[in-house]
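This document opens with one chain alone, in structure tokens, the form predicted on its own.
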Amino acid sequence: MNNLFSLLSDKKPEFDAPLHVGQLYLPERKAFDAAFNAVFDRHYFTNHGPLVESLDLEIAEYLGVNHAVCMTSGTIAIMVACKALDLKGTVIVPSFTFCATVQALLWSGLKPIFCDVDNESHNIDTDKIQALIREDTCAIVGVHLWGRPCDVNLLQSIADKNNLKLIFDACHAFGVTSDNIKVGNFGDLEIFSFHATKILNAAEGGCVTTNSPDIAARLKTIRNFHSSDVDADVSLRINGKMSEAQAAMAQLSLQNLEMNIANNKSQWNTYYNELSSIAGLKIIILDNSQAQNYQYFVCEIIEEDFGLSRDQLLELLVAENIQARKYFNPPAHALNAIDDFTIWTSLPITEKLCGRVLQLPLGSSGSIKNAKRVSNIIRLANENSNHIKQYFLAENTKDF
């Protein structure tokens, strides 16, 4: 058994090069060169050039939303969105999210109130929100985690009842639908990331979508540090403009989006077919009656049934050059840097999930063949968990 795994023997790793979780979909080099040569020929590199203007319209059309306002990053987009809504006070947000969601709120002068998440959806627990609302609460932030939309209608009802703004972090959910309506159309506004690891990739970038012309005007004003053709009455501005280079990458990515989603889907389905029967491995299921981007294959490793902890399995995978990731670890409420600026009480589901959730490689570097190879390692780990557990116990004993 020992020679099955690189961690336990001198066996060569399963993969010669690291297999990463990020999407990392690149355009064809010929198309990339043509797009960037055109940027140089125009000598127009920033300040809302023609590519940024056309990208705003293309994204709005694709999502079926009235306005899309592109910016330099998803984090900046959240900060600008908070200022556009003139938010002040406390904001209810899940702790089980990428740290940038919460850090952007802090940069905006807001105080997060952490809410636990639902055990099945991993999205904000709508049953917990009402008890967290204070006199100074101004907004709810829902995160469409793993591309699975929040309960948008119920969250809107809670926000309306309490006169709160409703924001969605949609960084995982570009191209996904809820009730056959594309994400980007819900709440007061929604935020997307176009980081290199996302299914729509501008190398770096993001945008805010909204159906409100007034909010759109404020977004376009705040993302400028100078006057422009749109000048809403705002108190603060920032340099949040997307560059022409980013817009060129995003347009190429948008052209390839459906092809890349189809590639993701084939890998996602392979993982599902290979892993769904393994005890203690709980797959986070997507609703195939709705459009999906299959950006993530996520599972929970339940140690008492699988035989190994999530962290032990991860160590085994990394030794095989399978760069799976544990999410989110630590959760936002456990980050020392923000501890003095946030509010939270008991978050049992969040803390449980942080010890269980594992994301497997999927995207441009993946394939059906690779998904089968990764699945085989996981299956072998499960079948040989008793022996592998002894290895970890022996390694821990060495520390004493």
Ligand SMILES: Cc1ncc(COP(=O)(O)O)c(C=O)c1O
Given for the second form:
Amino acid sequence: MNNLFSLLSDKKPEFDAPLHVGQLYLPERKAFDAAFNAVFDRHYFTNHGPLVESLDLEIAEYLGVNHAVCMTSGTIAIMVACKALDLKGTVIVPSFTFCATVQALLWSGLKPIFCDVDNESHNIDTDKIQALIREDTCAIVGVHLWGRPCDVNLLQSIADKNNLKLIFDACHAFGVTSDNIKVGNFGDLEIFSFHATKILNAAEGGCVTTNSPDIAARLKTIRNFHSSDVDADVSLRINGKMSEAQAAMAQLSLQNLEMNIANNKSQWNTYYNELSSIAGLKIIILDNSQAQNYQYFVCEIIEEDFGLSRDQLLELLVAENIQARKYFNPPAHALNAIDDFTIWTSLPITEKLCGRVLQLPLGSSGSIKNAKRVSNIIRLANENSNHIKQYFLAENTKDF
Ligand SMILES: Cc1ncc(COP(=O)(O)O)c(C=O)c1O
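In place of the form predicted on its own, output the structure of the form predicted in complex with this ligand.
Every chain and every other molecule in the complex is listed next, the one we just looked at coming first.
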């Protein structure tokens, strides 16, 4: 299918080089060099150096939360969070999430019980949680998917009623508000990722936020495998220390956050304006009355109306060098080797969404122009769907 692009144009792929789904934030080279030279000059690369110490405070201040504890990655941050809350037994979590949410729970010795998600919000279906709670259930894990906050108040009341801890995987939701309160303040604690593709980019990194001083003390103790005189009483620790290089990168990213969000927003709005009238392309919309980070432009491709399946459209986009991504592929409950360690019943919405959801390239180094070019290819694919469908049918029957 090397010349699949020729279905839409007879020249060459739309983009000369791959346009990736996460268009990374790149700090100004001069600022980057200055920050890294300072780390070098101090001869202080890790072990709670001055940059990590100040980043903890800067993030807490930005989010309006009492404590932020930075770590090496979002995955490690989830594991440290589970230990800080002393979780044991089963946890209720959506399967429609990035695999790391569930992998971190498994590494923490917990048994995930998968809950289906809501058809519209793509977040954990609050109506389905109660029936899944068992005697050994210790926590609910909500994921603020695509940066759209879960129903935090309802989840808190379900958790309280059942005496469960409440955690949020907020890896998509840095800078987002719910009822004008920044994500990072909800549940017992929340976890962020500062992976390079995230709105706050530390290259790799993450953090846990909480308003509880006790939980914060436990988080700080667990992230450091060494003992120290300010340690809380914890059973197990790990090396979760963020390095000074990561903190330097995160600080630059935090300084440029509003600019990066504005840049994301302009691309998000371009996609919205260009694509919202296409039948069978359902855009996952954002609540503009709340702060958003516009990190993801996500849509569902409904084959009957669009004329092509999500996977067929994706093949066309990839042939044009547009590296859009399908999510989640596979969903967490279908990951290899977790069958014996997880519990699930029927997850119809999750299964349906996994066949429909597509994420388009967007991010700090992306542009309105590129969003327009991507949209144009999608519109052409939709307009020529009959012809393209025939092509796929012929391709599929070729070998028979
Ligand atoms: C929803 C979600 N949870 C967890 C993670 C894991 O974060 P990290 O890549 O920083 O380990 C990610 C990101 O990559 C994510 O998107």
